[in-house]
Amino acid sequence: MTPIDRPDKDVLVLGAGIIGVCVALHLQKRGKSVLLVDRRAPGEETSYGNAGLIERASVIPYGFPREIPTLLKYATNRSADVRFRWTFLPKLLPWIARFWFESSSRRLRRAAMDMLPLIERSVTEHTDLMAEAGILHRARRTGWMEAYRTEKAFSAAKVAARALDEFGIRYDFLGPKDLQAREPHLAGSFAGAVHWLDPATVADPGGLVKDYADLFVRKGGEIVEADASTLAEEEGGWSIRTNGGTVRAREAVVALGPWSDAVYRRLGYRVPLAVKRGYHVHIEPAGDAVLNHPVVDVERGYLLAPMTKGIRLTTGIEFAERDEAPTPVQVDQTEPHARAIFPLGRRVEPAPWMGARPCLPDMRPIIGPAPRHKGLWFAFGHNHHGLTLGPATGRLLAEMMTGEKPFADPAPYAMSRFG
């Protein structure tokens, strides 16, 4: 290997989704010259398709259900919340077993406490970046709602919400009249709703990533298209092949979300990374109908969110191979229910969008150094909270890389926990 005596950049950041862009911004803020690398423009993969929630209220991770009726419903593909591609299930079983193990009440609480420092900073770190980018108007500080069709489900939701009081989470319990007052165009016989007040929302998640990437470029950063699998270790650093030639740097960050395996597997790391696929479609609101908040129809398994392109109908999760052809069955399952509770017109896109969430079975991301490769760092596996945790992750990793005192203990996110 040829030594890197005079690198082109200090750091290569692979992946221009919300995680990679925020890592690049925070390194840049600390005086590092950074090249941001992706095969597509910023914010056009996983970061594009989500509910737009900066989820300060999700203190408890989404664990594996333990209730027998729920398990039976999921196992038989009778719920829009979860769908299995049966041919994929044998390959997924070891991951599910680990996920089930990590979802015991004791381990789930440990995961919650480990994730709390990042969750607590989520809205604040986004606000700081938005202010710097001049886009504070993009943040809506009105929260989001979970709506329940039965009194039994609503009562259980109240108990679960009150269990979060120790974390200082704010919420309102809404009866049918209160829900109607906050969402006048919402129909249906809902027993009530929980209105989570602390989260912020955005009407164009992919656009937010592009705004952050524009800030990175305005401050002197560079973005190039390249194949991340061409990352190579050299003496004293790392290199990657781009259309303009090979670029070298002393350090590299892998923030490729569900495609991170293109790098870590080739370098000999074994990580139990699974992909939860999800779908969305934009639908025009009918007439003068307005949706003021993202609303989850909990028992039907979908979410409606007001977005720039219309009302975004997002579905639950699909377990399937990352690159298999889309099967948007969950969109077709839930759209009639959505039309029954909100006035909707025509679909905006010809076909639903599909994306992939990078998920680890212990419900914590990997943020930190590669155990066996100097100058290599990882930031991926944020489960359902990539948009939420992007800026906090970027700050934490940049502090670690530059020798600052991290604002949170990074030990729970170490790659070495997987051996």
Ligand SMILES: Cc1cc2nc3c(=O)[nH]c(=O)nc-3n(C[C@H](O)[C@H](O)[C@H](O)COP(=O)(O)OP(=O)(O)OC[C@H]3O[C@@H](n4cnc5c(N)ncnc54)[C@H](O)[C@@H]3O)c2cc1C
Second form
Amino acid sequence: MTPIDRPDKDVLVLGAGIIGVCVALHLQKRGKSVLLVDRRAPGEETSYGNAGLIERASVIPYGFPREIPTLLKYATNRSADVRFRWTFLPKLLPWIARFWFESSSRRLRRAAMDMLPLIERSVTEHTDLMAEAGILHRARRTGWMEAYRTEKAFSAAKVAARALDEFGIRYDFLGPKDLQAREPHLAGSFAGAVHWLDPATVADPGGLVKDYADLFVRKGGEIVEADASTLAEEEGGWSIRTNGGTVRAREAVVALGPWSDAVYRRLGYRVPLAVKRGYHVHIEPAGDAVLNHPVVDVERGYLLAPMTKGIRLTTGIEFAERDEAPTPVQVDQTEPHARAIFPLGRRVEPAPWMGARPCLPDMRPIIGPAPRHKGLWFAFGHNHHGLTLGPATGRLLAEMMTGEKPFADPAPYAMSRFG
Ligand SMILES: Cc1cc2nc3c(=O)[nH]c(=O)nc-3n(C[C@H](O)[C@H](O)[C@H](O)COP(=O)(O)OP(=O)(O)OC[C@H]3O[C@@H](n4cnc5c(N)ncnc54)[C@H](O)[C@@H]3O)c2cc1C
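Any chance you could show the form predicted in complex with the named molecule after that form predicted alone?
So here's everything in the complex, that chain up top.
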């Protein structure tokens, strides 16, 4: 190992998705010189293709269902919101077993309480960064909706929403007429909807990440294209190979989302990181049809969101290997339902986009130091809520790295919980 006497940078941040960019910005605010590393431009992977929800209302993490009818529906791939690739199941079983275990009502509540400090700050932390970047117009403060086709499902949703009253979450229950008033072009015989009022939404999540990355560069930060798997430990720090030569720094942060194993595995860490794949397609609205909010058609298992490129139809979960070829069955299953409830024209892209939500079975991310490597830090595994949690994660990790008092207890996010 070469001793690092004079490092080129204080910190290497690996991964320029929403998490890495926000970590870089918060370290920079605290006086650190940072090199942000990615194999492509910022915000072009998972952080590009999501549904654009800054999900302040998602206080209870998405657990594994425990009701027998729902389990049977999922097990037989009869539901569009969750799909299994059977060939992958034997490999996935230990992960699913842990996910199931963590999804008991008692453990789910504990996970919710652990995640609450991050979720609570999600919109305000984004708003602060947007204000600094001069892009406050990107935040739509109109919330999003879950629409229900049957009275039975709507009634159950109302009970679930009221259970969040203790967290101060704001919502409206909309009957068919109220829903029509807020979404005049939405057809179909919905029994009603829950309109979540606290979340913000964005029409171009990838563009948001690029704007945050531009802010980082405007304030003196540097971004390079390089392969994060060339990260090497040196005496007193870390180095990475770039086209312009080797860059050395005292510390490094792994924020590679679903690809974080490219670094931690080589260093001997065993982490149950799996992916829940998801797809989207953009479809042009027909005529003068306007969708005012992202709307989930709950019983049919998809979301429609008004985005810059058109109406983004986003699918639920596909359990499959991260790198297996795409199988966008859920897009084909749900698109006819979407066309029946909203006037849609032609698809914008020839093929659906596919992304991989980086997921840990206890529904908490890893944010904190590597237990056995000095100067190495982790920030990955943000499940369904990486866009939501990027700025809060960036703040928390930067506070830990610079010895500030962290705004939240970081213990629940420690890598050491996996040994
Ligand atoms: C369909 C779908 C809908 C979603 N909807 C929402 C939502 O509405 N709200 C929400 O909060 N979250 C949502 N999510 C989840 C959210 O998108 C993710 O949690 C989040 O984007 C993860 O961000 P990240 O920065 O960790 O990963 P990424 O955005 O994937 O960033 C990782 C970066 O690492 C880089 N990288 C990987 N390997 C290497 C390497 N070897 N060398 C160099 N660079 C490398 C990649 O190029 C990439 O830029 C959704 C996800 C999906 C798939």
